[in-house]
Structures are given as structure tokens and as C-alpha cells.
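Have a look below at one chain only, the form predicted on its own, in C-alpha cells format.
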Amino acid sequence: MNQRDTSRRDFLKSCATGVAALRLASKAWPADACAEAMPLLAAAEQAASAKSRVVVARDAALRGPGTAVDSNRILSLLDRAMQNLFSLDHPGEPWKQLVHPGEKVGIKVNALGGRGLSTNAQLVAAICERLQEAGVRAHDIVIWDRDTDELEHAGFRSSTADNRVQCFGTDRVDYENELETYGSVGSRLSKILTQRCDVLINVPVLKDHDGAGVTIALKNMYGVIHNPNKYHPNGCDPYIADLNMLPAIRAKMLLTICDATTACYEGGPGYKPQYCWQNNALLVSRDPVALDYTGWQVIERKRSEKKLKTLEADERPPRYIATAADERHRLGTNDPRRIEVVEVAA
């Protein structure tokens, strides 16, 4: 893993530690070295203090005068999203500090819900189109999720053309044969995801879960091992939390794009549309239990709009949310305090 592939939380964590080294060590150093050191203290505990951000960018006519995603409205809210995430001003540059020529993406969808309630086809379109004007070849992006199948019905088209982008399912290559384990959890991980991608893009569908509470970000990674059924009791707790501490996950997957044209605030996972709003937003960050705590709110919000219970009094709050913030996991944070969330508007 190259030194780009370290993950913000975890240079948060080292940029911790490195304050406490520097405030011990600045104890026994002579003054003028404490003067010099004086500089780098400030950046760590800066870099130690910084806030996760989670941007919400929102278009109320993403959708034109029909009931589909306008494919340029799309693309222009992604562009918006990334641009304020990264705090950068050109649409190509995000992408740029994301991902390298050379390198092998992920794109990891959520089709269980079809048409209805699945990762948007046209906003993975989007995400292709920003990947290869960064440098990333067409042949080295694969849109995936368990099944093919699955895939097709949500409204994606499955390819495995040397000229084009790749799009199939973990059935047409199979889960590795070795378990990986921590805590609670032991799987095999999709071949996908352990030998075709060197980066993996997150992107998860905004819903609710009738077990887990909601399912986002870090529950999407059920979607890449042999035996999430495995994993559902409590809550999904400490599950979820144990599953994207596994290195493969943990190590590449560096950016969350929440698709929340479409979301659900009850009856999930599965597509009910009673229980789905057009919502016409994405959720984008770095720091996935940020973003799954960013987005456990938006679904209360809707539910206390439709008058139903929260979550905690319907006995199903996502626990697991806190668990993947622990100190055991440290997997990003759940602290409101340290969460800056950045509302765009189209």
C-alpha cells in the first residue's frame, strides 16, 4: 500500500499520537529547538482537531419534468459535491488527488433494490466519465456488486469488453478461498475487490434497514462478502463495524458517494415505494461513519415528517454507527462536533 492509500482517519489517529511525542519531547529540547519544533506541533494538533466533512449538494430539478435523473444535472451535482469536498475549484481535480493513471477503480454499487431503489446508473455514468478524464483507463474501472443478475435489473449493463468500462458481478469470479477475520467477523472477500481494484468508490444508497436501523456506507460492504446473512442479529452490531476493519476494505476504500436521489425511510432494504421520497442529493465523504451518521439524521428528519417513531423507539437505532467510531475501530467518527456538514445548493 503506497502512502497515498493511507486513509484520513488513520493519519488523523497518527497525527495524535505525533502531538503527544512532539508536547513530551519539547520538555527535554533545548529552546531553540522547541522554537523550531513549535511549527510542526501546531500543524499536528491542527490535523489531529480537523473536523470530518461530509457535503450534501442538492438539486431540486435533477429530475426535470420526468421522473428520471437528468444524466447533466447529475454529473454538474457530483462535480459540486467533490469540488467543496476536496476544496478545489475545477471539477477534474478532486479526481486527480483520488486516483492515479495506472491504477484499477471499484466502483462498488448497491442494486438490491431494482430500478426503484438501487445506486443510479446515470450518477455511476458520472463517476466513469470523471475517473478517465483523470487518467484511469475504461478497462480499469468495474461497476460491480454481488450478482449480475442483480446488476442488470437496477439498470446497469454488464460488460467485460477489453475497450470498455467493466461492469459484473462477484458470481462471474467468485469469492477467495481463504476467510478473513477480525473480532466477530470471518468471510471471504469478492475476488473483485481483492485482485481488480486498487481503490475502491463507495457508493451506497440512502435507506433504512429493518434490522440494522439504516444502511449506507459501511453496511454496503456486506455486499462483497460470501456470507452476510451471517452477520444480521443485534443489530448488525459489532458486525458491520468488525467487517470494514478487514485491510482490504479498510485500506482502499477511499471515497463514499451516497446516492440519495431516491431514499427510503421505512420498509427497507427493499423497494417499497410508499417509503421512498425524491430527495435529489448526494451525500460525499471521505470518512464513512461521518456520512452514515450524516445520513442516519436526513432519514429521521423524514421520519418524524411522516409522524412515524425515531429509530431508538422503534428498538432498530444503527448501533453499529457508534461501534465503528470506538476506540477499538476507529473507523472515522460519529461526534456531531466533529462532523462539518457542507449543504450545496444547485
Second form
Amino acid sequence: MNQRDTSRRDFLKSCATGVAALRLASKAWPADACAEAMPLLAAAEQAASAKSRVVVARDAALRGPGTAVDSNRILSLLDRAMQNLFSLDHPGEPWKQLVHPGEKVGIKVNALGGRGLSTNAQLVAAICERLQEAGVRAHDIVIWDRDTDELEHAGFRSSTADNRVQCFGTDRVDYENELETYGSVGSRLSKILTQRCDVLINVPVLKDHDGAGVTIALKNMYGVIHNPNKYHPNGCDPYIADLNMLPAIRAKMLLTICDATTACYEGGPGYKPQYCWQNNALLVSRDPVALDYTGWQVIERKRSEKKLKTLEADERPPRYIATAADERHRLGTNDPRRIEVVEVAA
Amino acid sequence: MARENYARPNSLTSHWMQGENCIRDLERNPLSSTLDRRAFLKCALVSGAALGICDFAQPLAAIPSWATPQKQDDSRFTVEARFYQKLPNNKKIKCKLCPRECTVGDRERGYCGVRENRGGTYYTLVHSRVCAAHLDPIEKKPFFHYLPGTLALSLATAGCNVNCKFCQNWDISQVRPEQVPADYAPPKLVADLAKQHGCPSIAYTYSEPVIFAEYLMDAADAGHEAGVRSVVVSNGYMQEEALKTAYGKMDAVKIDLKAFTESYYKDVVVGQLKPVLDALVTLRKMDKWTEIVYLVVPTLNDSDDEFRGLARWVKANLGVDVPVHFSQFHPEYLLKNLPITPVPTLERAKAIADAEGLHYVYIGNVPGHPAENTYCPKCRHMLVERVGLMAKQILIRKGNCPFCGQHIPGVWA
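Switch from the form predicted on its own, shown above, to the form predicted in complex with the partner chain and output its structure.
Complete assembly follows, chain above in first position.
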């Protein structure tokens, strides 16, 4: 369970800075009920309806002279992205608004693509550094995906030692026995999510996907459940949207930091170097639908540059993004008029 | 597979305790009529060995399952799949095992969750990877016209190519192989165990044998070399070539025909009806002994029209002698909101199928119901009496009714 303090101070803090969080909270009620019975939330919804912000932060010199991501520059890139997302001047401030000491923070990475196309370990180290500076104990941070071996192949070192950041896969702790259901989805959730995380930071990779079109923030939740193979028909639609409606996912999701330092425009989700490019960017947002929509456009632009068909023409448009934004799900917005894309360069 | 439950690893201890409690009740009141149907089923299913009646429902000692979950050596169970096609682009493959025809990218798995594309080569991850193994009466499959009164060494791996909302064994069928404890049981070991335990047949069952076709074929070959037959309990959702190749090695086949409408298959099963009907016709042409189970789910597939349509189709395409079992649904998995099928509904289904002229129509999952027995279609004498899942009395002689001489189709010895 989410054990976040729900004091007046926190609520006000959320009002002031975390409109996206309020948007999520309001979604627990139908729109009409919000308007009539929840005036504060309805007002917050109105205020928030302005735009969902997606920050695209880029650093052409992210890798220095070599091919590896420079740890100092990625930390700096992360800081710029977060400061722009939260409109704050100091690098530590966004994190202090996001997490609280004593909270258990999950960092859900994507380790499917091995070292070539998984969440960058330097980026995750930078996130861990800022979380600890915000007062989260190292032991309360867990970096995770479905399988420990996959994490290690992707460049993470598994760890369950005291006083250190934890890193392991669901294979170490199993899935809950009980099914969680919503719409087309009935799945067992990782015990890491249900028992080891109060809040979740989603750190996916920007990738093409042979079935869904793209796999970015929303689809990364397939790594949270025991039966993702059941949810690939029909371009993963409506499965991705339904999955993200599960309360344990929806209520804990704080933020998406999409690793687009190396991205994939074709042949995903497996690593195929010929279809990857060094994009040297991060996409950061509290609205996962807006982030997925923005990431999709980045991939389309690259496909166009490479003279490839659009995903629509390739018969795999990411329809799940619109489903996630529809009246039944309302997980965020896919309307470009309601998405504020903030480009940040080094 | 909906009807045939397996003993769940996570609840094995309590499962056995419940059975023992039932036995104590029986011992205290051996003539008591207060034992309800559910308790009776528990006794019959779970405690056969303790009752001294038979040896079923026990995990095999030689395959010590249910140990603490541990990392499994994936390589032992990984064998290149038989039924797939390599595609020209991006190391993709197309699976040709079932009608779903999953196109699977590199590092991805098919819908079944047990087949993985690794660099453009498709592998099954469940060869010899047994997650459930029991000695069951063959009536439990159910086969009522195939070696009645015998035991079948019954095996399953994880995985399934559909996702029935009522699945009784979803915790092995709807998981990936690495998510359940399993043991290495190569084909020869399976054949040896069947011999050792006096089983004339190996049954591939519980989850969905379509998805472990390679293992099933190899185990059947090993069994036949040792004089042990093979039977399969399947949804029949399979491509024709794979069906002919894999189930060609089977001695009998039981097909779960889950409904008689495409809409039910789409919404409740996540599959299609037509390929299953085609598979039944193919099996008929192959001259395989086949029985059909139809799980009757209240409000979803229990209309007169569906029962009549099913019966007429069976009569026209397979013949009147194919046994059809109308089984009682129990709320499970994603269909916990529906009630148990009322017995009168099952009796209505049987009456319609009888009226359409089918000769062997049974009611399943209702212990003690007279429609669990086999009757001669000509003289109406009872020929096989069943109690629960046990064949108590078998009167058929050399495949004929001893009272009127009518031939009773099936494999009786």
C-alpha cells in the first residue's frame, strides 16, 4: 500500500506543484461526480487541464569522446529535465516534492534489450543519487524488472545488501497469488510493486515495437505482471491501457523518465544495432500518455528521416495511446493541443 | 483445460488435510447421507490413496515437485520448436502450431508464453519441464470409452494457447514456465514411470498439451517403445499439419469443445470455434478415438439452440457414437461471478442431445448422477457403472453389450 502522508501540508504542496498528481487522483471518480461532489478536485482538474508538460532534454555531448554515457553529464541532463518539468531552480527541489524520507521508491527499468538497448545504468545511478539527497534511504530504493539475470545482462549489478540500493528481479520474490483485474486484464502483480514500493518511478526506453507500434512508458508495465504474453494481440490494445488502470500501478506511479539516450526506430523491442541511434535525450513527464504520444512522434520523425513507412502505414499504429486517454481510462492526454513539449538543450 | 483439476503446489498441504478431514467424517458416519457433493468430490479426488481405493491424485515420488521455487536450468528444457516459419525481416518468426499464428520478434514469446524467439530461431522452453504429475483414473480426463478402470500417468507443463476465463488450472496454464516449480522428466523417464506404476497410458493434460507438442510427441514415442499408450486432453485449437503430426502419435484424444458460437470463443476463450471443429473432423478422418467435453457455463453457452446445434453438428460430422460429456461449471479464475451450473441445465443439454440421436451423452462433475454411467443404446442396460471418477463395474465384453450383443464403440482393452 502507498503509505504516503496525506497531511494538509502535503495536499497543499500537491496543489501547488503536482497538478498531474491531482489529475490522477480525480480520475478515481467519474467526471460528473468530480464536478458535483468533489469541487476541489474538479477545480484542480480544470487548472490542470491547461497542458501536460513533457520535457525533452538533450545533450549532444552526453557521451564525451567515447560511446559510453558520461555519468556527470547524464546527472546534469537529468537535473535540467526535472527542473524544467517542475519549474524549479535547484536540482534537488523537484525530488523533495516528489518523494519523502521513509518512503520505499521503486525504479522500474526495462532490461529486455541487453546492454545495447536497456535502461542506462548511469541514468539510474543519477536518479538514485537525487533520491538519496532528498532523504530516501538507499535500502528503500529498489531498481527492478522481471528477471535478475536480465538486469545483470543489461549492466545492473544485483544487490540485496543492507544499506545499499536494492536491485533484483521479480524472479527473486515472485508474483502475488491473487489476480488483479480491470477490463481485459487479469494478472498477478510483482511483489516488488505490491510489497516493496510505496511509489514508482518508471524508467523505460524509447523503442519501436513490432506489435504495439512503440513501447515507452505505458507498455513498460508489462514487466510488472506474470502474463504479458497474453496481452500482445490487437497491437496490445486495450490491454496496455487496462493494465495501467490497476490501482497498484496507477496509485503508485509518480513520474516517467524515459531513457532516450539510445533509442530504436525499427525492429524493436529486441536490440538491433542497425535500427538504433544515439539520441542523447531524456523525456520526462508526470503524464505517461502525453509522454508516450511525444515519444511516438520522435520515433516517427526518425522513421521518416530513414525513409521508412509511418507506423500507421506499417499497420501497427500505437492505438493503445488513444485508448489510454479515452473517457474510460483517462490516464492522461494524447491531444497535442494539451501537451506542452519543452525542449531543453545542454 | 477446465474440468480436470490438478493438485496445486501452493496448497498441497491444506489440500491433503481437507481430504483427511473428509475421511474422518466418513469413518465416523460411514452411512451418513450428510456428506455433501463437494466433500465427496474432495474425498474422491484428493484422498484416493488414503482410502485405499486407488493410487491417484498423488504427486509422483520420482518427480518430487513442489520444492521451494528455485532457478531452473533453462537449457535443459529448451529445444528448437517444430512448427514455425522464419520470416525474412528482423529475425522474426511465425508460429505454425496453433491458428493464432503469432508473429514473434527476437527476444519475444508467443501468446502461449512457452515459446521464445532467440535470434530468429524459435524454441520451446517446456520440453521435459513437468510442473504437474499424478496418477489419475482415466475417467478423470474424462475418457469413458477408453480403457475404463485404468490409471493414466498424467503430466503437464506450464502454458496455454488460449485464456479461458473459467480455467480451473490457470495457475499453471496462464503462467510462464519459469514461474512455476518444475522437474526434468525426459521421455524415457515418463515411459518408465508409467510402467513402474502400472499405467497402460500416459495422459497429457491439465494445462494445454498443444503448447508442449514436441515433448508430447517424444514421450509418446518412448511410451510406445515401452508398451505404454498415450492420450491427450486438449482444446483442439491447433493447425492441421501440427495436429496430424503431434496427435497422430496419440491413441485417444479428448477435445474440450467450449461452446458452439464464435462469440463465446472470442470473448470467453480468446480463440476461435472453427479451427476446433475442423480439428474434430480431422481426428475423425485419422480414425482417432475421440471424446468431447462441453463445459456448460450458466448464461454464456447454455441455450437450447447451442445444445441442439452442437448435437446436430456432431451427428452430421463425427457420427452418433462419439461420447459427449456435458460438464458442470464451477466459478474460477475470471468467472467467479457466475453460479455453479444447475443440474437441471445439464439434464436439459443431455435430453436435447439424446433427442438428436447421439448414443453416448454423459453428465460430468455431478458425482452419483445416473448419466455418469454407460448404457447400451439398444437395450438400455447399464454397461459401465461409475461412482465419482471410478469405474465400479464394467460389463462390456469384447466391445459388446452382454445383454443384447450391441457393439459398444471404444477401446476397452
